[in-house]
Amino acid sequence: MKKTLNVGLIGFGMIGKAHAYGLATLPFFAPGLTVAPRILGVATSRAETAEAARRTLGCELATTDWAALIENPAVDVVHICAPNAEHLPALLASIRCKKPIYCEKPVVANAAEAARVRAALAETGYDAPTQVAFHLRGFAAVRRAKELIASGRLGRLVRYRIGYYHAGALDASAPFRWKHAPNGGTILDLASHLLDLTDYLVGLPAELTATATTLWPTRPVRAIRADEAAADVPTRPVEAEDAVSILTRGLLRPTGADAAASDPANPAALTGVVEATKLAAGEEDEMSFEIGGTLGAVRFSLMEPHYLEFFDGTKPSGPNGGESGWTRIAAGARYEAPESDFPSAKSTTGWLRAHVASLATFYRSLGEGGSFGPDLAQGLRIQDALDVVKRSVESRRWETL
């Protein structure tokens, strides 16, 4: 029988909900795990949102006192999903209680806070398991890219480009949020993911230069109503960047597998471009990278996460192309056990999301009456069409629906 681990969830915004959803579905995705996490309690900033979260989760405890939840002896694991500026106190409390921690990125807001966390870890002798939610490492295609790089299939790395592209900061009327405060910003929000992926795939650079920009210096303190002008709403200064561009060269510590990416005679030979922006018109949630070496290259797009593209430079070109060209590797949901065996390995990334949407449509029909999705009549209509298909197969003629 699996050991049950009681989870204390700190925060229930969009990211907190993502953690809760992941925990709820984990028994299906990873049945081989030897532990079974369950959310015991949730803490939010207001009593009404905490109680609403408790009802949604079906958990036992709802509180505005996140410290009490962490200190509760029944809580075995802490998930920190609060805004960036609120991570530090929850981290310190969890460390003092020596409880395992799953923390959202960025871990803290600045280097001074990071130093306090390191000091607390040393002072308490903390040795419980921890993880930061750099979830982009979780795509099978990204893991395959790491395998190809580590095995030397790309040869000596010479360049990389990695970017994260959103469009949310383009709208000047969008109201001020915590991400526009000093402990928000694109560097902490998006570039944290990019630098972690750079470290995971290539290694952190020895040197970098960066530039950042903020498009709108002020933002309205609240949403602008349809019956008022923008000038009627007070504004607040924006104190965080909308975009950052980083140029890099060399490797911080080229050892082990990383040594293959470093030219001893020219440590700066490996160069990179890292770009994080919320000013990318037309983008949704695009993260992409391309990494090239002396023998080949890989590239990936978050908008097409089923595939990793690999160029094997050792395959010869020739008349009509020879064997040279990019190969699309169908990474899909091909994970190692026990991390996942559901859905099928060939299922496209996001396949389950469509099932959730279908269930939501059905339960909306039950709640509001009527039918909001494809009903039984539609199912029968499609069944008739399938019969015509079968008839055509047998007759080898054109058939009419």
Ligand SMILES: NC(=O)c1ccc[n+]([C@@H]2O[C@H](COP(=O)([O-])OP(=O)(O)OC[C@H]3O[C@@H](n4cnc5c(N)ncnc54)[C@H](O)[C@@H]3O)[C@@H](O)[C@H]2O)c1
Second form
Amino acid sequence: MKKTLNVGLIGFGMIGKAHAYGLATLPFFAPGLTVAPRILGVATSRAETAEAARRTLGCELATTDWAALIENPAVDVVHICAPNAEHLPALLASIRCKKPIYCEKPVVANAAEAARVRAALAETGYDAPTQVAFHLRGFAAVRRAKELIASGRLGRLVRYRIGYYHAGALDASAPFRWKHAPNGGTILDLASHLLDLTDYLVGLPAELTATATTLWPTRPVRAIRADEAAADVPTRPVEAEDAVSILTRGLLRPTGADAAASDPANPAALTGVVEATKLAAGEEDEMSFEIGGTLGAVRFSLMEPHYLEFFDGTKPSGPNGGESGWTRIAAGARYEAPESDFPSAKSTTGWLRAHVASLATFYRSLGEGGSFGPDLAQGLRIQDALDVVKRSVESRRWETL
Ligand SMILES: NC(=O)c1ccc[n+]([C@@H]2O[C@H](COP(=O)([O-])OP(=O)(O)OC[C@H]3O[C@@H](n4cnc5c(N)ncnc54)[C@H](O)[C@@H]3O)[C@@H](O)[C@H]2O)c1
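Having seen the form predicted alone, can you show the form predicted in complex with the ligand?
Every chain and every other molecule in the complex is listed next, the one we just looked at coming first.
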């Protein structure tokens, strides 16, 4: 019998829904878990959204008083999915209650707040498990990159480039939201992921230099309606950066897990380029990296998350190329056991998303009428065609549908 763990979910915007989706599907992806998390209550900033979230989740409690939810003795685990500026008080309350915490990135808004969290951890003797949702480590291809680097297959690391590319800030009419306030800019939003991946794969740099920029100095306070002029909507100043470029040198701690990356004689020889921008025309949610060493290199693109590319510089080159060149490792859903049963190892990343889209159209037709298809009639046409295929296999002749 699995132990039920009651979750208190703080925030139910874009990422709160992702946490709830993940928790609901855990029994399929990780059947071997010895605990069974279930959402007991949800907190949002307004009573109507909290109640709507409760109905969506089918959970018991809805509140705007996140502190009460955290302190509720029935809550075993806290998920923090509120805007960045709200993380600190929720963290401090969870630490006081000594409850396990699964916290969205960035953990808090700045180093002063981080110091307060460290102090609270020390003062309370907090020892419950915690994790930060730097979920990009969750791709099998990224984990494979880590293995190749740690096992020395790239040799001594020499260079890396890692970038996160969005286009959303190019649009001057996109309204102001909390990500345009001081605690919400691209450094906290996207570069946090990049520095975490840098830490995971290479090690944090010993030193860096950075420059940042903001494209539009003001933004409309709300979405501009089709029937009004942009000039008629009040604006407010944008107080956060849209893009940041960082150059790095060396390694903060060239020991242990980072040993593959280091040359004790010349640690500063490792240089990196880290770029996070919401001004990248044509990009959607691209995160890519290339990491190169004396013996080889890896590269990855979030737009093709099934694959890790690996260049093994020890493979001989020769006439007509020999064996030298980039290899595409099909990492896909090949997670480590026991988390590898479902979906099957060959499933592409995104396979399940298409199933959810398919289910959604079916239940829309049940709720709203109509049919979004493919319906049974279409399925049966395919069935007939399949028979023609079989017929042709047997007859070894052209067959008509
Ligand atoms: N790991 C990722 O890929 C990823 C992606 C998106 C967002 N995030 C992080 O998740 C957090 C939330 O981002 P989002 O895009 O979901 O924001 P959002 O604006 O879509 O949703 C924020 C939610 O928090 C609630 N909220 C606001 N103030 C609150 C308070 N004081 N107490 C309780 N609830 C409160 C809002 O009602 C809303 O439900 C941020 O820290 C962001 O950096 C992470």
